[in-house]
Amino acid sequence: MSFAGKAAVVAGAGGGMGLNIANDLIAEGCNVALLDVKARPADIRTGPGRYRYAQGDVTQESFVKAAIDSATAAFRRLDYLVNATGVLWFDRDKSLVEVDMEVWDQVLAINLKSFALTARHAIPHMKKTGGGAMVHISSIQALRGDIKAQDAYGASKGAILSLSRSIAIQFAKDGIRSNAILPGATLSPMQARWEGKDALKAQIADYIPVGRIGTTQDQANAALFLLSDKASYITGTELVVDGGVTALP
């Protein structure tokens, strides 16, 4: 899987899969965009591929294009966007029935317009560079409901899915992929709720039938996977990376 002299956005980098995946593609060569709202973090790797970070937010149409076009024309050229941008809000984000529509609001902001303006912007330059390859994560909560309800989450996570298909089909013949992952628990900064509480953890875990929880490597494993011309074929499409939680009955 060849990154090398490549160039990708991932929005959503300050943090956890985003900052994997990032860090992944500079390790290979690629050159990147990190965009997030969240300070730059410590831990970006420095090489081989190069990197420039973007601050702001992500859900505002003027930072997203210029974010974009800057790291295009330093780049070159723009071959992968990964959109990993998303928010978990436990304490606010409820039923349908008692969700503060405004806090609704912004979660289908964060979590899936955002989406939608990094591809608006995106699209362009890959047709310039001659196609390109997209990974959008959604969760598995796209294909199912939740006895705590978490309905803002839930829902944009399932837009995603329709996102990503129609951005394949409309784009395939310029040379565009576009793909959902859909992970299941994984021990990442969104899920701080679960830090010291091993029997929690360990509980989780037994439930999973690989016996453990997701790590942001393995999200990011399967985004380079999905990026990579090894994944030439794959478009429209969604993997699962839950450890089997969905096989479940």
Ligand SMILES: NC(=O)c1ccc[n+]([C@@H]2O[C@H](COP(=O)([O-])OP(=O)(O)OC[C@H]3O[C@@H](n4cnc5c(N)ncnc54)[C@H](O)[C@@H]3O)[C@@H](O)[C@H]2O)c1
Contents of the next structure:
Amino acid sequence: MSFAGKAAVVAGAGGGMGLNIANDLIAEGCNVALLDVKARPADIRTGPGRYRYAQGDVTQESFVKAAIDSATAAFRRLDYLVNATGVLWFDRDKSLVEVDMEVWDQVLAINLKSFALTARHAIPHMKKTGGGAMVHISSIQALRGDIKAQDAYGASKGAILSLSRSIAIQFAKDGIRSNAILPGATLSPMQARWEGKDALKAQIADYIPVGRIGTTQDQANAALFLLSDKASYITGTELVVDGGVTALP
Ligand SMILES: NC(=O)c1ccc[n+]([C@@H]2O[C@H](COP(=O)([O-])OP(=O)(O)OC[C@H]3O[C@@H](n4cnc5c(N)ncnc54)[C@H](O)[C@@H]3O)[C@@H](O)[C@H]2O)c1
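Rather than the form predicted alone that you just supplied, could I have the structure of the form predicted together with the ligand?
Expanding to the full complex; the earlier chain stays at the top.
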């Protein structure tokens, strides 16, 4: 899995899975542009790959285009795109019959439209590089419903799978691959509500066949495999990384 001298854009890299993926790529010698609305985190790896941090809103096309264009100019190529942006607004994302439709639009813009924007501006650069690979972070919620309805989140995660497959088909001839990862419960800032709640975490871990809640490293391991040449014949598909939850009856 050689990433040395290659270049990546990771959206949603201000924390959680995106930051872990960016750090693992930097550790492999890949040059990485990290995009996030949050301020630059303190724990970005400093080498051997180089990095650039662009703070901004990935639902804004002008920001996305400028960040991807300037990273490609600095790194002189673009090989990889990771879409790890996402919001799960527990208090505001509800059943479709109750949700404020402005909230619906915001969730769809962050969780889905931003993926289209980054891919739209990465593809021309990947073509010039001679190919590339993308990983889009969906969720196991794309495959199943939820007892507590969070309909905007679920719909956005389902749509990511269709978008990823379409990118895979359209740009295979250009040497560009596109795959999705479907994480199960993963300890990250998104799940900050579990902090300090050991009994709840033990209960969740108990339900998961492998007996523990996932880590951002579990997701980063899957992402680097799908980006790498070891996955050169894998495109237009999904990798579930959930400790066995979706295999349960
Ligand atoms: N943690 C889980 O249990 C879990 C499970 C399944 C899927 N996921 C998905 O994994 C992905 C990564 O989530 P995570 O768990 O690392 O959580 P996270 O909250 O740490 O990461 C999401 C990142 O997206 C950024 N972001 C949100 N809105 C943005 C915007 N408009 N512009 C730029 N950046 C923005 C956030 O600042 C954050 O850094 C998300 O797509 C999430 O839906 C998470």
